[in-house]
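Just the one chain here, laid out as structure tokens, in the form predicted alone.
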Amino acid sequence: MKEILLLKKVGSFAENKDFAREIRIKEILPALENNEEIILDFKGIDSATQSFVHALISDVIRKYGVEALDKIYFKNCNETIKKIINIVSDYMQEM
């Protein structure tokens, strides 16, 4: 299982649509090829961006399908970052 700690990468807010790419292409994207399951630890995030979340996961959804979720777990997620999260999964799947 691969944990991936975004604190150290995003800072408090995440917001930064390049680092959640980078994130994506370079540890998401390949641990997932690999078949391992991923932790997206939020600990110390106060809050992030809809557009952070969709530039982390969407398009890891459009690649694998919907059933990618079944290996991401989301860790120490605020209500906040949680509704977000939500909200671009639901979205990803009713597209």
Second form
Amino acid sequence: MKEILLLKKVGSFAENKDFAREIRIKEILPALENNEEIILDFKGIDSATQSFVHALISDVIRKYGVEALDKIYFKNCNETIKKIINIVSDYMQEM
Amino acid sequence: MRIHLPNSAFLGNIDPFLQSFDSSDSSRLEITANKKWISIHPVVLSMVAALGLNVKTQNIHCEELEATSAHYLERMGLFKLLQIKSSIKIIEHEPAGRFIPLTIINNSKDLTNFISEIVPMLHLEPKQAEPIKYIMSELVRNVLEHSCSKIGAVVSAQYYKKSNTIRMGVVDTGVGIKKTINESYIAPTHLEALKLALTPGITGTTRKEGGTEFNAGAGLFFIKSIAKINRDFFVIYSGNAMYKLLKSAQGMEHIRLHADPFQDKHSKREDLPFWEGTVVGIDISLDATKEFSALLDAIRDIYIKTIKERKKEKYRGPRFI
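Got the form predicted alone; could you also share the form predicted in complex with the partner chain?
Shown next: the complete complex, the earlier chain at its head.
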């Protein structure tokens, strides 16, 4: 199980899509490639933009299908962040 | 070019100001102002600054400002940014001031730094800060990613005590919405392009549902929805067209979001002087600010419904003859 602590990479307001893309390409996709499960830990993050979450997970869902969501755990998310992740995962499944 | 700062120009009454802007001869800029009083939305200030940044300093002429409120322009950093002299003297660091002076954002790092300064500069509580940071981040990212603006994004914001409102402006002088949208969709007019840009799931980067790995076509729809639910103004102006979300009437308990921006209470026009780039102004009333997470529920419902409907439209069944 690979655990990714997002706070130190993206700060308490997760809005920088460049960081999101870097995490996806360098950490999430290689872990899935190795059939590993992943924990994305949002501890200490107060809020996130839809753009950030889209850059973080949309391409993962596109590449691996909705099954990717069975292998990713979103940890320590507050209500706002949970809702934004739900919006992105919803519309990616409506493709 | 010539731009006149009127007695009053806020989002509700911005039309005459926009209509009076003279966009001819882009090598020169003349700034004039009302003699008695200047009371303007930050987006107006961002527009003046953006125009000036595209003109050589020696070709900018600002008439001597007589209005007693002209110090606002100095305090917001207009003359400093454009490197033109002003005779206005002010105390720059007013402790009670709740404003973000004119700021240029050119890259992602600038934006991250800027976002971290919003809360202390506007003296916001965390709950109030959430939608403001969200809006600023998404609008500026649009400029950085899509506009090709040589001057980056010109932003400014101000807190208005009387109405307990934060007013913000984000302006660029890039390629404009129509060119960006036309990369993937057919929008024959600037107004049609604005409509598409405000529709959930439409991005200039692709026609695919779900967008690309980097863009989903959700940003402007989210921002317009935040304004709508809070019963605030939102204005977007690009090319010769402007779309203005008008305030919803008080007393309506439930506000319905629409995927089609033309179904919202709005005004629109496509007879304005040509703006090379994009101008966005928005007000967020701190009294009316809904819990951000509650607001996301409403956005989620309409967003998913719209994508489902669009998918259904594209569905083709077998034709039996």
